[in-house]
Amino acid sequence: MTMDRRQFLTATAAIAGASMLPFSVGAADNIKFGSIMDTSGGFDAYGKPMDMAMRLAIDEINANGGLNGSQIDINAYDTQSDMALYTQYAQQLTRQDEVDVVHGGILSASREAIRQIMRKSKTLYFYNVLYEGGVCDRNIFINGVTPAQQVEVLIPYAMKKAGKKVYVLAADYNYGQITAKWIEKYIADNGGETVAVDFFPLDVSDFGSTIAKIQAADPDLIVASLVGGAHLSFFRQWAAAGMNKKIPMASTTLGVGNEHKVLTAEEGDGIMVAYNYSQELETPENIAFKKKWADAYGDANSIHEIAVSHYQGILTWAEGVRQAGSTNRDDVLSALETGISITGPGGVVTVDPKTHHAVLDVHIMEFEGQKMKVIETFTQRQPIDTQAVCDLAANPDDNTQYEIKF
């Protein structure tokens, strides 16, 4: 990741270092918490910001009196962006640490490295991270946007507003894969043709030979779902080469880590997202929360989407946990099964039972000096997607990560 990206994380330096033991330990009656986060390594731009807003998540609710009388302790390990760690702490915090509730992953391998060790262990997990959809299982919860929530959305605006002739360009893994799937389908729903789909491993960061590829297919929009620090130089190569200029752009990822403070206006102006948050949205519940944001950590420059989902995941586990009046994960699943919401700074958050999903506000959006300008909203967006494969209310057992086929 590069030193640009860096300087917008300013305010990362609160937290106390790359955690390799427990953040701390408390009374033995305590609530423990786990967390399995990137906040160092080649992802530590989504990792810092998430796990600063965990911590803002306990110390509020600690600061109102825990959960149930009960203080939360923090157990944080920090796997270095090294997918082998997932796997090894996630063993760390069932086994050694019995926490009562594990909260983490980025990549959606990442995801399926801890996913099962705690449906083994039966700790209640819970993944707040935008994601390609499909996974089907009673331990976890999921709280990101998925592709029927945004893309759905997106794509119809986006080809409004460039044309129907669309390149796709995509992370070589099974999010930018199905994604990309999912791309293909609201292309050819909106009467539109998809002229070419390119995929890239994560460490790809040369993409001259793919600007040559793109103007000559001469498409009349670029939809990217590329991935992390090295794809963030396709943007900064496409803008240097005058593109940006001539073929508009939407994306399915650029900016849940703040990616649209790291290129300049003058690269990111016109592009398209859409997502469950921005800063820009002067709503009562984003205002206080950028305000406690920047009181504990000097401003709220490093807020995005991504820590957003993974605070108002933290607040989703928290209201299941008070209306069971326990942490058992039995009762805990019962209780958020019941349909329970929070609302935090994307807006009201609402368990979908059926598929341990998130119902969530969707806005599009687009760069403009360095932030996400709001156009329109589409309030309480159903996960579609997963509910057409996945009904843990008749098939509990169930434990897939369903691709579903068009």
Second form
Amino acid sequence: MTMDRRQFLTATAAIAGASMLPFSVGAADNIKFGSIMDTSGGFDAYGKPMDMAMRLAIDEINANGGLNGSQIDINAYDTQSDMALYTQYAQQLTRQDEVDVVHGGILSASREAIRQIMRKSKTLYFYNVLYEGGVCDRNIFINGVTPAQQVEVLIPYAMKKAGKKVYVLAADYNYGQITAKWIEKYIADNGGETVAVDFFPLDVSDFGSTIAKIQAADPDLIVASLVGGAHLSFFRQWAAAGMNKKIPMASTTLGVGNEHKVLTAEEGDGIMVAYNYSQELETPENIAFKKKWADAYGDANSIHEIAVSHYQGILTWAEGVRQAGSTNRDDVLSALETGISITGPGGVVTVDPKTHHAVLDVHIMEFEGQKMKVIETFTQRQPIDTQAVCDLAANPDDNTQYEIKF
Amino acid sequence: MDLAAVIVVETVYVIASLVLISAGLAIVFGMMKVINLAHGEFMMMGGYAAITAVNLGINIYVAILVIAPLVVGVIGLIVERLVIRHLYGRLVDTMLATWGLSLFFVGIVTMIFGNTTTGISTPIAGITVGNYQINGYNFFIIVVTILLVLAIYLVLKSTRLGLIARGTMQRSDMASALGYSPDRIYMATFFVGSAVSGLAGAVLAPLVGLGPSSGGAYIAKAFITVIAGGPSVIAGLISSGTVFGIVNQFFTFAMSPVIGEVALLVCAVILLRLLPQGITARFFKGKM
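Shown: the form predicted on its own; wanted: the form predicted together with the partner chain:
Next comes the full complex, this chain leading.
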């Protein structure tokens, strides 16, 4: 068969046109889901499992026929652990892609970098990470654990077990500073004494002198709100000095990025934490979730607290869209503000209409053999820290991150 | 009293670790005038080599003291043959090239091991001093550092090899005229320098959470120590390590670890203002 240039062009144009046709028709009806977070670089230990959880959730919704009959398309951007890329990609998501919702952000700095862009463009935004509390903005929904939910149950438990003299170690940025204040408040509320509070920049990795200072102060309990790889050295050096057998420790951050699997059992055993999720939860939802994860990704080892938080955030949004019957921001907002509940791997999660934070279960856990063993469960904790300062029902135009003062 | 003992041990440990992380750089920079910006990554790879070996069931001391230096030494050898040897005498070019190498190593380690924090636990139990517990591994680091410094000293001072190396560093044309190939000697020196960096990374690995970008944490301190030390490799390392270690620990115990770091840097600035050529350009002159 011979074909001249003109015939060739006509034929390819027709094929190209035909192949584009169903796609463009379909795309017009599809829901556009925006995802923005660090799936490479220094924070990818957090971000990669979050991305996996997001794809799992969306695939599942699509396999079950989508939302209100529409399939969901993912527009995902990798911010490469670079805060500058957050604003750039947020602009792209809201202006160019014109997505219906954005889920993402990991560090508090990244959330604050894009929150106003979402608000101005009236794009619904979900931040699904454990954080320091206090954000009050009607355009954002947050379902991570806040200090009041976590510290309020962790501190009394740890103090009852260990004693009343407490030494606090925290990362030196807004998360650590604010969380340390909460820790001090609850130590005082429970009749304890804060011997000292030490802050560490994120790149400090030698804690020898700190360990000696702690021993000089002779506390009954250590509370550590340390963040990132360098700070992991503290737990290792603490164990190397044999201190883990002498002074008990609680942490508000250890385990969020599956650190209990990086530390050996001897180093980690006995450390007390409080989160919404543990891989060891024996609920049918969690067993099913772990199986789905393992089917999709080989094994379920990479699941962690904020991956589950992210998954539950997406389920919450999906339920909001279902009840609203559309993806229109105001309709979904109103639907979510009726106090929607979903049941995720970490239990029931309910939207608190006043603060747009989440009411959820918190479990006290202890590290044991590189696992988080659940000791005690507190069901449906309110985000009382943010509730104390934020009422979006009364002030729907509020747009502040409140810092808690004592 | 017990606290005093603990503080002394901690201070000696900080001095030892400063000397340890700087030794490889001191050899490469002090002797060859090559600024190896990938020094931190050499250490990081030493750590990974040790951790991988331990996970494969090899004895931890063999992994730290033998395998890690060998692996990193060989990597250094390849780097020297492929890149560095074309750039001797071109200070800025070596900086650029080794900086590129450091990015390359971070990338390649991330590809192989993933961008997550790993580690092994220390093989030595804590030691009780009165009411205090000290990290027993600190003593291991101190001993390794002393042995390492002694070894470098003895090799340079009293072996023919050391003599040839020192001669080549001073006048490579003369060494060449006497029948020694400077090319070979540079190669061997770079191998030794890299191996020592690998050893340092491996020795410190059990104390830290190691990730592909951990090297960045060491490079600044290593450079400050080496530059402030001045032209003599060993006397420079020990003198600047001691000054910085004592200043750092004094302020750490008196105030906080952050102030300790700040004090170390301020001390470095003052030192370099007063002694721009380094400590050993004024004191301990002519020593090694």
